[in-house]
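Next up: a single chain in structure tokens, the form predicted on its own.
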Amino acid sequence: MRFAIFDKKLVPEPLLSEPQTTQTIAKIGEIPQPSRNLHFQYCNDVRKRLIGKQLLLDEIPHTLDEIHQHYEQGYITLRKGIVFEKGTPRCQRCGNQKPHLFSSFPCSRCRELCTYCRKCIMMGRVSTCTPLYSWSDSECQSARETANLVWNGTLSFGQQVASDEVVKAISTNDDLLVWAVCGAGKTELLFEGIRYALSLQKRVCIATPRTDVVQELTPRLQAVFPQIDVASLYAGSPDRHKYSPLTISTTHQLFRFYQAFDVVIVDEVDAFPYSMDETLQYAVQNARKERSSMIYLSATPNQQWQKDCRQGKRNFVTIPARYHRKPLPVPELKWCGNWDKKLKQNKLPPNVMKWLKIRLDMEKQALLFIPKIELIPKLLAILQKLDSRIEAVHAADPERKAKVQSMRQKDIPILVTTTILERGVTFPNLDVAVLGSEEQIFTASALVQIAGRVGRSAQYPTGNITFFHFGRTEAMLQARKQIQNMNAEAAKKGMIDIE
């Protein structure tokens, strides 16, 4: 779309009453913003759809005339979708600045060769002629909502310390890393901080890289804050246009938000794809208000963050123990020889087979992590001779959810899996092995998460975690050291029971 500037206001070309000089919004210097007319009767639906958002015109189910009227009265702001810095394009929605992730096409709307961002095109096309529409402030003047916390649980000592730090960070608009071991109960320690923020009429977002975590967290948060209508955002979500003081969202959906939240809680900050994608990190930062707090949750912060914590450059709190006060199971490192060569001979290393047979004899469930999907057919051919109920799962498996549920119902004794199950799943009584733990995909972070599947239940707080390898790696040693360090810190603080 092209715009004219008339009477110090932008006017979309389709709404011009007479011919005017027009240009794309990317070529306009400073975009004029009319002052707010407090006597104007704005449309509440427009406000709820745009408050704290940055949307394309095609995403707003109102006429151009109505949207422009709100702009003229000072209630809607327009920002450039694409800006150029020294001739290089940058997407204002996702922050992409990589030249190869931009392209051009002959645009019928602006009648020019239009540059657009390929990085976030799955959210709708941002180009040099498409503005991003927002409400002119991020405060929703709706009725005050009560934020009573309905939860009868008790926090452990470590959870309580972290909960107090979360409340403190929210009260002072500071950032905080909660470095908590797998199974520490990170969700519960957030409850008081969320309640505190909501009581101050602050808007809270919990962002996580994965849809299944959003779908799991939504009913839990709705149950403890029953008077809040929680918004749940993921691809295809019916809540896409819902305004709520408490939003649970995938990090991808935050591309549509702009200076919306007073508190952003980023779960699994170390997880793929968030940890590897600068545009997702940009989206999270873009969604927070200028004065706000950011709470990061991680069991496995990257090496730089760990270094920053040690050097006092990052505000953090640790929970080095699980709520059941038992030490974290420490991985055993076992050499198994050239397992890949064995597998090509339709065999497994003897110590791996022995480990698996012991679990079957004990009737104790197990996960066997593998580095590549391609290994599954050969592995199943071998393992199903031991027990026909053994199954395998991977990210593209259409029966993934059903198999995980069968595992929970104890219908599957051993589940072979890629790293898709390294986090986000809990089975109460479990042993875990990694085959080929020297492979590059098994980073220190991944191995700590995999080890964290063991001993999560208070009823079964122990278990075996074994890394079968064809040569030790730094990642294996780092993972074991991190777990040992957490146990040592927990013991020193009196947070685990030493027998």
Contents of the next structure:
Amino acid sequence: MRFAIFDKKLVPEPLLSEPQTTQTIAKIGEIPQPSRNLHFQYCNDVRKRLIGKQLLLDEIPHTLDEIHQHYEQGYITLRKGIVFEKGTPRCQRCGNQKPHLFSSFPCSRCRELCTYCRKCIMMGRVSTCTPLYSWSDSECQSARETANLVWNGTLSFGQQVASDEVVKAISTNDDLLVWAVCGAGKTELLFEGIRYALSLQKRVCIATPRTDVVQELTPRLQAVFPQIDVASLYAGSPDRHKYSPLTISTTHQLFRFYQAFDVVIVDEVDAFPYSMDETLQYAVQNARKERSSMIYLSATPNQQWQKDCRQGKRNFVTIPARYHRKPLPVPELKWCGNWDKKLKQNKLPPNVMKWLKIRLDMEKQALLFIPKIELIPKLLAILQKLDSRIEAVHAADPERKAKVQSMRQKDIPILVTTTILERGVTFPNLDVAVLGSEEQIFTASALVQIAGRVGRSAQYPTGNITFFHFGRTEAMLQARKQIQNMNAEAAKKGMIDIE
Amino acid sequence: MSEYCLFCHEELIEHISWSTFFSKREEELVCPSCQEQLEEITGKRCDICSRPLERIDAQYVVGTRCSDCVRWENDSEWQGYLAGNLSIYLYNDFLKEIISQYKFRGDYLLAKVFAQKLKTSIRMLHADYLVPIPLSTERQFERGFNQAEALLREAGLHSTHLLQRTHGEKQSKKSREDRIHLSQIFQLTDSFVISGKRILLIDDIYTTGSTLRHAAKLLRKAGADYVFALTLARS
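How about the form predicted together with its partner chain, since we already have the form predicted on its own?
The next block holds the full complex; its first chain is the one shown before.
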């Protein structure tokens, strides 16, 4: 779309009553922002849709006329979709600035060669002639909503310490890393902080990389904050236009937000794709208000973050022990020779085979992590001879959910899996082995997560975790060290019971 | 040469062989695994609409034609106007995804992937005019470009705008009956000699063939000698 500037205001071309000089929004130096007319009766639906958001015209189900009127009266702000820094484009919605993820086309909207972002095109096209529309402030002036916390559980000592730190960070608009071991009970320690934020009319968002986590967290938080209508956002979710003081969202959906939240809680900061994708990190930063608090949750912060913590450059709190007060199972490292070659001969290394057979004999369920999908057919051919109920899963497996379910029901004795099950799943009484733990895909953080599958339930707090390798890697040693350090810290703080 | 696959964004690895040195190579835009998922139509096809006959139930095949085309050709209102349609690819799930990203999300660049194939096919068909199926003004504004015209442009070919829309509702939201019984969806633009010309209509997908037949009928009635169509995909 093209705009004229008339009376220090933008006027979109389709609304011009007579022909005037027009240009694309990218070429306008500073975009004029009319001051707010307090007598104007704004439309509440427009406000609800645009507050804390950055939307394309096509995403707003109101007429151009109506939207323009809100802009003229100072209630809507327009920003450039694409800005050029030293001649190279940057997408303002997703932060992409990789040249190969931009392209140009002769655009019917602006009748010029228009540059657009291919990185976030699945959410609609942002191009040089595309404005991003927001409500001009992001304060929730809505009627006071009460947010009672309905929860009568108790926090462990470690959870309580972290919960207090969360409340403190929220009250001072600071950032905080909660470094909690797998199985520490991360969700519960957030309740008090969220309640506190809501009571101050702050807007809170929990962002997580994965849709299934959003779907799992929503009912849990809805149950403890029954007076609040929690918004649950993921691709295709019905809540897309819902305005709520408490939003649970995939990191992807945050691309549509702009300076919306006073508190952003980022779950699993170390997890793919968030850790790998700069645009997702940009989205999270873009979604928080200038004065706001960011709470990062991780069981396995990356090396840089760990270093920042040690050097006092990052505000953090650790929960070194699980809520059931038993130490984390420490991985055993076992050399298994050239397993890849063995597999090609339709065999498994003898110690791996033995490990699996013991689990079958004891009737103890086990997960066997493998570095790549391609190994599955060969492995299954070998393992199903031991027990025909053994199954395998991977990310693109259409029966993934069903297989995880059968595992829960104990219909599967051993489940072979790629790193897809490295986090988020809990099976109560479990041993875990990694085959080829020296492979690159098994980073220190992946290995800590994998080890974190063992001994999660209070009923079965122990179990075996073995890394079968063909040469030790730094990642394996780091993972073991991290787990040992946590156990040592927990022992020192009296957070585990030693028999 | 682009460094990344335009579909999946994976890095493209160049395979160097003798032919790299001795022949002018076609520009690679997509990776082999994406390329593999684009299925060209092969084998027996309906001699009018390109529908792959081996893929449909035998009851819908009448000799060398699909029953849809038989129905069109038995209808005196439509008989003989559209000489034929050549579709290049099967409209499989992969292409469905690609075309949706191209047309509905507006990823214009994807037109480049089809340019070479399109150009080769168009050359074989010897037309006087290449006519992209037009969009309504509103739809063209909404999408930012006409997907058929963009295909031609990226193939380095010239479009002739013989047609314009009379009204604009989304085709994909209508049933076959609705589409066929639309009174008139196109009108002629002026200033082109149509009489005696061979006209090639261009569109992205052939679905029921009703859009193309409406265009063909109008052009033939205006004196065109021969009207046929080239579409990227046959659904």
